[in-house]
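Given as C-alpha cells, the chain that follows is alone and in the form predicted on its own.
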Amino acid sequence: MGSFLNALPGAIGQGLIWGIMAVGVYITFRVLDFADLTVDGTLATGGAVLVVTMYAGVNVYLALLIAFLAGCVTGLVTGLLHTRFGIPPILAGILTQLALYSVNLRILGKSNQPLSVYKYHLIASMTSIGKAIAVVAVIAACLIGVLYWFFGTELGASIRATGCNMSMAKANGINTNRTKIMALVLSNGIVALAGGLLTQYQGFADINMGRGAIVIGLAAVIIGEVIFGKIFRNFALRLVSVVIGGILYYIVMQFVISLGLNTDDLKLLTAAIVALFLGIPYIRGRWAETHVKTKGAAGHA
C-alpha cells in the first residue's frame, strides 16, 4: 500500500495527460459517432514535433502550438480520405496510422529522441509531479472550456448535428462532410497536444508511444460516463468527466502493479477494463427490463 500511495501522485499527473488525450477521442468516439484509429499516430506525431521543435529552439508553448496544428494536419488526412475517397472510417484512420509511423521516424530520425528538463523548459516534468499536476489541469481546464463554446456556436452544433442525425443534417443544409473533417481535425490536434504535455513529462518521445493510445482514451470515456452518467449532464460537465476517467483508469493501473502484475500483462488488463466499462449499460439496462417485465407480471398476476 505504501509503494501505492507513493506513485499515487504521478499516477494523477499522468491520468491528467492521458485525460486530455481522452477529451480528443471523445469528440470523435461521442459527438461525431466516429470510429478514428488514427489517434494511436497522432499521439506520437505531437511528441516527436514537439521534441523536433525544442531542439531547434522553439519556446515550449510555441512548440505546443506546433505540435497542435501538426495533429490537425493529420485529422485532415483521415477526413479527407473518408469524405473525398469514400473510404469506410476504421479504414481511413488504419491508413493514416501507418503512414505516420513512417512520417513520426522520419521526424525524430530515430525511434527514441530524449528531452531532458535540465537542458530545456518543460512546463510538466516528472520531476516535479506538483507542478505538472498543475499545470496540466490548468490546461484541462482551458481547453474545456474553449470547446464548450465552440460546440455552441453554430458550426459546433452543426458538428454535433452530424453525429446525432446525418441524414437530417443534410436536410437541413448541412455540409456533413465539411463537419467530419473539423471534427477530426480537432480531435486528433488535441491528441498531438496530449503527446507534447506526455513527451515532457515523460522526457522522451517514442515512435510508439500511442500505441495503444485508443483503447486507453476508451477506457478514460467510458469510465467517466458509467460513473458521471446520470449526473453530468451539461457538455462541459461531460468533457470533465472523461479526464477524471482517464485520472482513475491510471489510479486503478497504480494499484494493479502495486499488488506485483506482471507490467507485460497491461494491455491485456486495458482490453478488460474498456470491455468491463462497456458492458457494464448494458447489463444494467437489460437487469432493468427483467425487473420491469417481472413486476409486471406479479401485477397481473
The other form holds:
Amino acid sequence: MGSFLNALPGAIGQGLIWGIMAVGVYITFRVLDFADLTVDGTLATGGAVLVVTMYAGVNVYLALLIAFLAGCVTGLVTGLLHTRFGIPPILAGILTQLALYSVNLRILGKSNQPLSVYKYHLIASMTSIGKAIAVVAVIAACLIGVLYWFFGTELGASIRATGCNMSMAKANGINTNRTKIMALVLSNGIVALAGGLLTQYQGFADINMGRGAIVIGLAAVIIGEVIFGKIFRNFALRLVSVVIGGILYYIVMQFVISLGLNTDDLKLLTAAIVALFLGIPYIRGRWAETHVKTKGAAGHA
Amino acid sequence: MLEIRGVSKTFNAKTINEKKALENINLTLNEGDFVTVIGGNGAGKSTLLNMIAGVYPVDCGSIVIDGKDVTRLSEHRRAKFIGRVFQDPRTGTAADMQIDENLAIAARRGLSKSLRPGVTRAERERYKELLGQLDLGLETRLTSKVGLLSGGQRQAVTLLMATLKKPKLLLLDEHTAALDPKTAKKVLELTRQIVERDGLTTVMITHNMKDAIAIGNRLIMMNEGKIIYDVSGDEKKALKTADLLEKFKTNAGEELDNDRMLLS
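The form predicted together with its partner chain is what I want next, because the block you gave corresponds to the form predicted on its own; please supply it.
Whole complex next, starting from this chain.
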C-alpha cells in the first residue's frame, strides 16, 4: 500500500496528460461520432516534433505549439482520406496511423530520443511532480475553456450538428465534409499537444509511446461518463469528467500494479475494461429484450 | 420559382435491381404555388423531392430554382434555397442539441459559419415568441434537448426551422405520416398557416387524398416515375377522392396500390 501511495502523484500527473489526450478523443468519438484511430500515431508525432524542435533550440511553448500544429496535419490527412477518397472512418485512421509510424521515425531519427530536464527548460517533468501537475492542470483548464467557447460558436455548433444528425446538418446548409475535417484537425492537434507534454513528463519521446492511445482515451471518456454522466450535463463539465477519467484510469492502473500485476499485462487489462464498458449498454438492452415480463399487468395489446 | 427540365434517375443501373425512379420529369412551379403530390408506392415522389434537394445527382436534365441552375450544386449548397421537413421526425432535427441551438442552425441556413456565438440572446427571445405561436408549450423549453420532444413537437420544430429563414422552396415529404391523426392535423394546419403567411412556394407529398385536394392550389399524381395527372385552380377544388382513384385508373392503366393511401 505504501508503494501505491508513493506512486500516486506520478499517476495523477500522467493521468492528467492522458486526460488532455482523451479530450481530443472525446471530440471525435463523442461529438463527431467518428472512431479516429489516427491518435495512436499522432501522440508520438507530438512527442517527436517537440523533441526535435527543442533540440533545434526552440522555446518550449513554441515547441508545444508546433507539436499541436503537426497533430492538426495528421488529422487533416485522415479527414481528407475519409471525405475526398470516401474511405470509412476506422480505415482512414488506421492508414494515417500506419503512415505516421514511418513519418515519426523520420522526425525522431531513431526509435527513442531523450529530452533531459537538466539540459532543456521543460514545463512539466516528473522530476518535479508538483509543478508538473500544476502546469498541466492549468493547461487542461485553459483547453477546456477554449473548447467550451468554440463549441458554442456557429462553427462549433455546425460540428456538433454533423456528429448528431448528418441529414439535418446538410439540409441546413452545413458542409459536413468540412466540419468533419475541422473536428479531426482539432482533435489530433490536442492529442499531439498531449504527446508533447508526455514527452517532457517522461523525459523522452518513443516511437511506440502512442500504442493503444485510442483505447486509453476511450477508457478515460467512459470512466468519466460512468461516474459523472448523470450529474455533469454541461459541455465544459463533461470535458472535465473526461480529464478526471484519465486520472482515475492511471490511479487504478497504479493500484493494480501495486497489487502485483505484471506491467506487461496492463494493455490487456485496459482493453478488457474498455470492451466491458462499451458493451454494457448493449448487453443491458439485450437482457431487457429477452426478459420481457409476459405475465402480469397486460395493459397493452 | 422551380423549373425541372427532362430529369431522369435510375437506381442500380445495369444491375438486376435496376429501378427507373424518375423518367423525363418536366415541372414548372410559379412563385407561391402550393403543390400536393400523390402517387402509388415507389412512384418516385420522394425521389423527386430528393432530386430537387440534391440528396443524389440526377442522371440527366436540369433543375432551376429562382432562375439559378442548381443541377450541379451539392445538397448543402442548395440548402440556401430550400427548407425541408422529412417523414421521420428524427431526420430534421439534431436530437442531442437544444431547441434553440437547432433553430439557430436553421436561421443560418446558407450563410457562412464563423466564430460568432451559435445562439445570441436576441435570437432566444425571438425563438421563444415563435415557439409560443406553435401552441405546443415549447416556449418554456428553449434549452431542452430536441430528443426529449414528442414526434409531433419535433415535426413542428422542424417546420419552424425550415421556414425560419424564408426559403425559395419548401419541400415536405409526407411530414405528417408518422404522427397520430390529431397531431398530424395540427402540424398540417400549422403548415398551411406558415405557407400562406409567407407565400411560400411549396411541394408537399401526402398519402392522404382528402388533404391533397383540400390543401394548395395544384395537385400532381405520379406513377412509375412519371407525372400522370396535373391539375390546378377550380378544377382541383372540385375534385373528389373518387375522381382521383378514377383518374389514376385511366391514366396509369391499373388500380392505385398505395396501401396507406387507400386506408386513410
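Since the structure is predicted, the reported quantities are computational estimates derived from the model, not experimental observations. Numbering follows the first chain given and starts at 1. Only the largest set of C-alpha atoms that superpose within 1.5 Å between the two forms is called the rigid core.
Once the rigid core is overlaid between the two forms, A275 counts among the residues whose Cα shifts by 2 Å or more.
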